[in-house]
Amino acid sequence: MKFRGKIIDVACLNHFSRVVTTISRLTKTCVLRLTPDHLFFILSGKVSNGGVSMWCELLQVNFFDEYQMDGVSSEFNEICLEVSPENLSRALKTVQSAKSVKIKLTKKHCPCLTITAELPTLSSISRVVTHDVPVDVVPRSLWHEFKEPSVPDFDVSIYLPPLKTMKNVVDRMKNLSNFLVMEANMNGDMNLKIQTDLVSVTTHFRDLGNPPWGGDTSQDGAASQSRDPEDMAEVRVDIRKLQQFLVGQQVNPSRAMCNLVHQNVVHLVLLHEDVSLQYFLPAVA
């Protein structure tokens, strides 16, 4: 079982660092799944039990100048590692000005992702910085827990408003309640609502548009197409978990979408040209 990657392009290094920082804001630990073509950051919470889950997919060729890996076997050519994204983020931030960065799976006092960076210098003496980020190897018997989640059979799918605007709204609402109701319809309308015994606050977003699901996606849109476009689907969520998602976002997505399963789950999707991030927020009673 081997893994070694090298990043030379500074823009790729900074982009990779931003993705890891985003993940670190969403969870303290996650699984890093390595395949010959992709890297995945996975949080496999049981939504049915109130847990948050996440799936972030990166195409390795868009980040790494060199990438080599051998999985646990020829049949199962993958590596799954439990890692602290915060530790990985800290290591990457200290080497953002490096001429090159190597990331390698090593065995020291424990399994580690060893990050070695060659830093620029004014003299002929090279400066090399090394960080060891401890990881745990996930046994093959548990891999079934870290497969790609299916797109939920949603009632409404809608584009999100500008994430910075949405964050500002949620930040204010957090001071009023621990819970927030997200509701939307197929006419491109979205409302964020707070309702308590003392106060009722609603922020309206209009003309957001609805994604054209279909084709190569597993969601045929049948449920949403059969609905009255004016009908709202709503989900009550933990406002802190939604705020955590909005605060941590540094991917700068080209598209941001939200799928709602009425009174069940909010499925948030951020798409960048070389990164996709899915985040599942369960409903709370």
Second form
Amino acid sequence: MKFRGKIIDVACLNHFSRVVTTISRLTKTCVLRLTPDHLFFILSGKVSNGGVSMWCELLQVNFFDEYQMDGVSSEFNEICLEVSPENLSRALKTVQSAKSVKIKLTKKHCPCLTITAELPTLSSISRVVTHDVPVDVVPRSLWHEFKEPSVPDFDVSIYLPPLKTMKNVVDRMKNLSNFLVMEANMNGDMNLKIQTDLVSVTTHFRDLGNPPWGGDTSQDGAASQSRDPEDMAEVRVDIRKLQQFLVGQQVNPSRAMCNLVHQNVVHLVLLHEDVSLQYFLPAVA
Amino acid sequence: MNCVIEGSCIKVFGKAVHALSRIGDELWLDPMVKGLALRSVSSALSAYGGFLFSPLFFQQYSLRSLSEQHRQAIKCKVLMKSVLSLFRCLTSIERSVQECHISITTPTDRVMIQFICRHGITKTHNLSFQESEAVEAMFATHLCPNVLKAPARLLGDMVAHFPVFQEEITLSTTPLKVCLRNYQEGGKGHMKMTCTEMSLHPDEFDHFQIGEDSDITFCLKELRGILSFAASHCLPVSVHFGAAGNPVCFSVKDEVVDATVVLATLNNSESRGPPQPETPAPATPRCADAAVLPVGVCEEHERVLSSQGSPEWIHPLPRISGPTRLCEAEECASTTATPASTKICSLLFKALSSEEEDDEDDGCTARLPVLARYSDEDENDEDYPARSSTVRVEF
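In place of the form predicted alone, output the structure of the form predicted in complex with the partner chain.
Whole complex next, starting from this chain.
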């Protein structure tokens, strides 16, 4: 198993660090899956993290100037590592001004992702900073847990309002209640509702627009077409998990949308130029 | 003592308070003829920080008011938290405060810190103080085999690579390079931490003198304060150190400010024992003994015994016999955390200050009762005067 990548471009390094920082805000540990063309940051939905799952896909060539890997075997040319994204993020944050950053899979006292950065100095000799981030190799027997999630058979798909606005609303609501109801319809309307014994608050968003999925993702094409556009699909979610997702976003995505399966799951999809992030929030009773 | 600080110097003063707040919980104010010294010592007695502001730094500086000509200038300590809260937001101080008046007077039993701000606003803060002899760590920098002088930002930039929670770092030096890495105590739990390492070339230093290869481990948190101070004033930082176990001294100097931080280093040759606080100059970070500057081997063995917690070990006392041997005693002695030892510490500190200010010294014996009171109060928190900080805004 070998992995060696090198980033030279400052903008790419910056972008990569920001992605890792976003991931670090969503979860304490995740699985980094390396394939010849992609990097994936994966969190599989488990009871321990409240059923939340995440899938983040990066196209390797958009970040790395050099990228070489040898997977577990020629048949399974992939590497799966369990890593703490916060450690990675911290290591990358400090080397933003580096001339070059190399990331390698190494074995020190334990398997590590070694980040070696060459920092510019006034003299001709470069300063070298090394961070050894400990990782755990995920055995092949567990790889089935980290497969790309399929888009759920959603009832409503809608574009999200500006994430900053959403974050402000959710921040205020978090003080009042632990659970929030997200509802939306195919007419571009979305409501965020909380309800307690004393108070109920609803924030209405209008004219958001609905992505044209065209029925190719929905298995039950006929049913979704016959759906009344005013019909709201709603999901009750843990407000802290939603807030965690919104807080982590540092860059405005080119596309942000949300798929709702009525009383089942919220599927949030953010698309940037070279990164896509999917986040699944299960419904809570 | 009365002094007035004007304009941009207030921010410098505030930065010094910030740097010292990383070291200890109490701030010693030591007005002397050569200037006002701010000092702090960590509770484990493993770190010392001192900022000496020369009279030139102040717009006005007088040790005694006319009514106090017959008394010595009061030396005291105040709670760091109280002073830090006054200087916490340096940017707003820079914007609005024009003058800062500091005075220590006995009639009121308070340290008065007054900010004359814009728009005719005056903020007066009165902090209660506790009279206390000055503390100072004795450190013979000229005896250190290794001396580095780093340009202002270099060390600060280097330690920025370590996470904020990193407790200790190791500085390894050979004549060919300087290497900094984070220090992790043994144990499986720590296997999962990121290891960070960086190396610097001798050319990056203004002055590079390595007499002997060394590997010293010291507390990073306590160091960050002075590095940030140096960086904000673009002053180079001098580092004096020796072998592991000997303290390391970081100092920053310019015409009006002289800042020093002395940190104990881990003594690698000894096995880790239970945490034992010891006196600053030869002190240790939380565990193991620290050897000190040129002392014979027998000294170390004795200190091993002490670190194993023998309360009967009062070896330092015979050394504190006369003024001439005080400095040596300071350097050689180390104690365990018993009431007896705090007396010893205070004896050493007191002895030092009387050593320094012979002109004001009334004689050692006359001072001893003060010491006993100091160490008693140290053990008994209720005796500490209640803090009161009153703010009066006048228009």
